[in-house]
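Let's start with one chain on its own, the form predicted on its own, as structure tokens.
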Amino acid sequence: MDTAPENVTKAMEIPMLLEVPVGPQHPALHEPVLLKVYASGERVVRVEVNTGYNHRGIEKLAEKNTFYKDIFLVGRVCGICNTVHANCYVRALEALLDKEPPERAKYLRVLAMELERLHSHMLIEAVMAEILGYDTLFMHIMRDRELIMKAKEILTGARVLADYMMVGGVRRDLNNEKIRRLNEILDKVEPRLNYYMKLFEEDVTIRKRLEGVGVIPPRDIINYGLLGPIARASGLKMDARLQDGYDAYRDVPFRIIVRDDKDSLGRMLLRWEEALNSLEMCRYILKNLPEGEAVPDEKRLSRVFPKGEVFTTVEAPRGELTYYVMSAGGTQPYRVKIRTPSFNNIINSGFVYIDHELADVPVILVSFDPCISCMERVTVIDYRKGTRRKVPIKEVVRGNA
């Protein structure tokens, strides 16, 4: 038998590296993004994160519609948090206006908002456990979730889509029963909510699989513009109710919850200490609640709008909302631009991933709380020789266009 001589030595190595695609359509995530995880053997050593699979072309249409139209549209960029787009940009067209909301009205803005924190981090929990393998964990706090969406439908008059913002106020008032059943609702909600949190800190299964995975220094959170409870999460007190006290945050007390852990268990955990504070901000505003009116009469609000610019931000669940509106006069908006913390959050994460396990991938993930739908709005048009020509989106996704 032929055996190679004992000199002979390796001139070279050749790693083989392992291409495993998480989604576009992934249990970790029920909306369209692709991670391009490239792993040897179970070690990740590089991760691509692809978006481009949900075009809505929003933002072109904003120019299309009026001023109070668009309204409803922005209410529309995610399903999740509608309220905080709706505020951002009915604000900015306050302060086109210069018009400024009753106090009572600031109020019942907040705690729209407030519970809307409240059921999307319920709702990340909920996936985070599903994600763990704890679907009877996923469906509980589900169905405490639902509580806060009858909350919800209580103020607003909708579980989801609430279309509750307008310029110069709000659309429906609270009377005495309607605040009756909103205490009644978040005195259920409040044990619960301490009894999750206590799960997630002491649970053996939960905090090996989160505790020291995907950690992130504060240095990293500042060259990458991560923002939001990411943020908080590794000891930085980012905040936009606090830096721009906006509505009646300056008058209603809540607390900027910030924890050192920098890892994945540390976002869950804050989290559920923002749902308890959000929980005391609404019943600081049930209780305190302005006299007064908070429904503006539409009929006498402005239809057209005076030339200006104007740049809004929102702390939304997942972090600084901006809208940035311009008016060339008119009826119409010359341009809305939307920056989501999503956009944010999602693109600039592939570092986060290195030298962490495969099975790690979809739990960083959905620490981010990401929401996809709400960051793509994209629409190209080429114009060549006069001609006007639609990029078509495979183009758009190849970075051909």
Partner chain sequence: MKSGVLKEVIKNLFSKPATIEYPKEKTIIEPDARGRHYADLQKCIGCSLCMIECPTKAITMEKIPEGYEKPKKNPKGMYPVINYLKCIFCYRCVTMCPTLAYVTTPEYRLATEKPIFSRELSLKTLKGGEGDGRD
The other form holds:
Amino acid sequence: MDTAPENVTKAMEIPMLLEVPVGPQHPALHEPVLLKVYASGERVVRVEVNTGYNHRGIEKLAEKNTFYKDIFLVGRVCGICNTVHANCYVRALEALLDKEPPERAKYLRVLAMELERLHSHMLIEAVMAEILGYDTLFMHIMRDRELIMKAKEILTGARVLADYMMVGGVRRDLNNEKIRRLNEILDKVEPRLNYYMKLFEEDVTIRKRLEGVGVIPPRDIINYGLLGPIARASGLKMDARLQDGYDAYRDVPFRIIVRDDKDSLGRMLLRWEEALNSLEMCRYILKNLPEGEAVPDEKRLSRVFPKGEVFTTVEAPRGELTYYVMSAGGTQPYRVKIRTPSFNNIINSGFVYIDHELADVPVILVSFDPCISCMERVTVIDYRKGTRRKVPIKEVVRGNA
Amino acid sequence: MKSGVLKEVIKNLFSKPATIEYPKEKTIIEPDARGRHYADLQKCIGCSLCMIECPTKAITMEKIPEGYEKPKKNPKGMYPVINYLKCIFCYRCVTMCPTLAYVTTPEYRLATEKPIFSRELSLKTLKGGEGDGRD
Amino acid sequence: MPESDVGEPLKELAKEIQEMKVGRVVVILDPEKVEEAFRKLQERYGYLNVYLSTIVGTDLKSEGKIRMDYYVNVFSESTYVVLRTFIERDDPKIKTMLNISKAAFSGECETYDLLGVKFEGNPYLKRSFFVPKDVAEKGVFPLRKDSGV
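Could you drop in the structure for the form predicted together with the partner chain? We only have the form predicted on its own so far.
Every chain and every other molecule in the complex is listed next, the one we just looked at coming first.
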């Protein structure tokens, strides 16, 4: 492929390549993925993303379970973004049944998803701080993230796995006391977010490590199908919240943040801006929550689904997440296809590392916000990103070793 | 910028630690958080709906043992037993129960060496009123 | 809101144009025309406004076919175009999309691994890393309805 530097062929002829496995224990985040980095000196020549340490076969499992059991199954594809998974799937079921949730439920769903975006972005910023060797910052961000986790607990009944979405609404309602407490938490978190954003903008060390590292031009973003904050940090205005306008996203005002930096720093700053925007959205929702019912009676929901197929998307913290649900009638889905943002963002992004220093590899990986369990629920892939070589890599490596 | 860091240092030097000394100190949990739940056999009618709907098959139906007074509403004399190690605390059983028989608690400290079940908690409700499942 | 005329540049290529929930345009094509259709969308809406979002393979056992859906996000028009094609289940083969969109990489590897669709021209297809080794060695494709997994 075209992304390899010209002298790679030469480097293979003269056995000078060093194979550095990054991972699979935890290359950056504490999740299993193996980046096989081939370096000539300190310079990265080629990266293979080796996955397959976390395959659980959830798509097959979903075919074998009923529609309703799958709601809880898909929530467990990924812990960090479980409400968006459940939301996407539940909206697919609602489309199959031609059912519309009440307004209040739509707002509450958005609230849950935006809280999730907030804590997910804070997590990856914290991990980035840790990768940069700035452990104090890591702990500080994680401490403040705990407040958001508490907010999620108040709203959904559990810190992490919310199990909040249900066909025709949500599974819990808010009362005034809870709204007051949620507002308190948001008031506490907001100045912290502003402070961290300023820190990332101004701190010399952070800037030096991130600026100009892992630059991706928009053309490559489109070509390799990268999504979410990565695309938006390269100046592309793509956001499933805008595109599909699902749930209450048509009513709740929000900004789509687009930056033109194209590098790792831009991606991290974009996440802070989005976190702040999410916080504003949460405030708006708590203030303008429509009256009415939000919790459906789960016993009265139709157990049998009509024939049909639906394709829904949702803007997860990491980018656009898509679900395809096909029903052949009956109580079980015929096919469920989940395409998570990390599936594209991590597997297709091997080209970005090339020509960087070895030390930049984890930084770039973290700036993509990898979520391996998301990615691998369906598949295990041996990925080798190309150079214009004529011999299989394995042979080359063996020859070098 | 510099003064900001200094302020942060001083503030954190004199503030309480952010961590909680668990288990010496109890973590504060919402009273309606999803924790250990069990069936109240005064209300349960033994319909098995919770068993059918459980996403992880953590619930099995068992016969109410001899010596306990069988409630009239429950002609089959069956009751659900939850295996808490399989349970994912999604509360699908709680919401699906036609008689709202499940008692919910925010109890989350369930780590044990042996498998744990809801058997004892459920049977306690039969003798009449003693113990609501909270420690 | 979905625009129903988004499939307009594909009218000549398509066998049939349908709708899918929620507001997606499904264009049914012959297998060899998928690449051309994608190129047409790129020409019409601009290179930077069209990307291949995902590839969904579905095993239609009763019809003896495997259905391949290429979900193309035309995000300047805020909608999805689904390029749908059917291939034989006994010998599933289709031309790779790698030449026009590298985004096809993850989807093609996955579909080969789980359904056994061969993407001609994609040199990176590989088994045994995909599904656990014992399953792959038996030559089983887990997402096929008769795989027994």
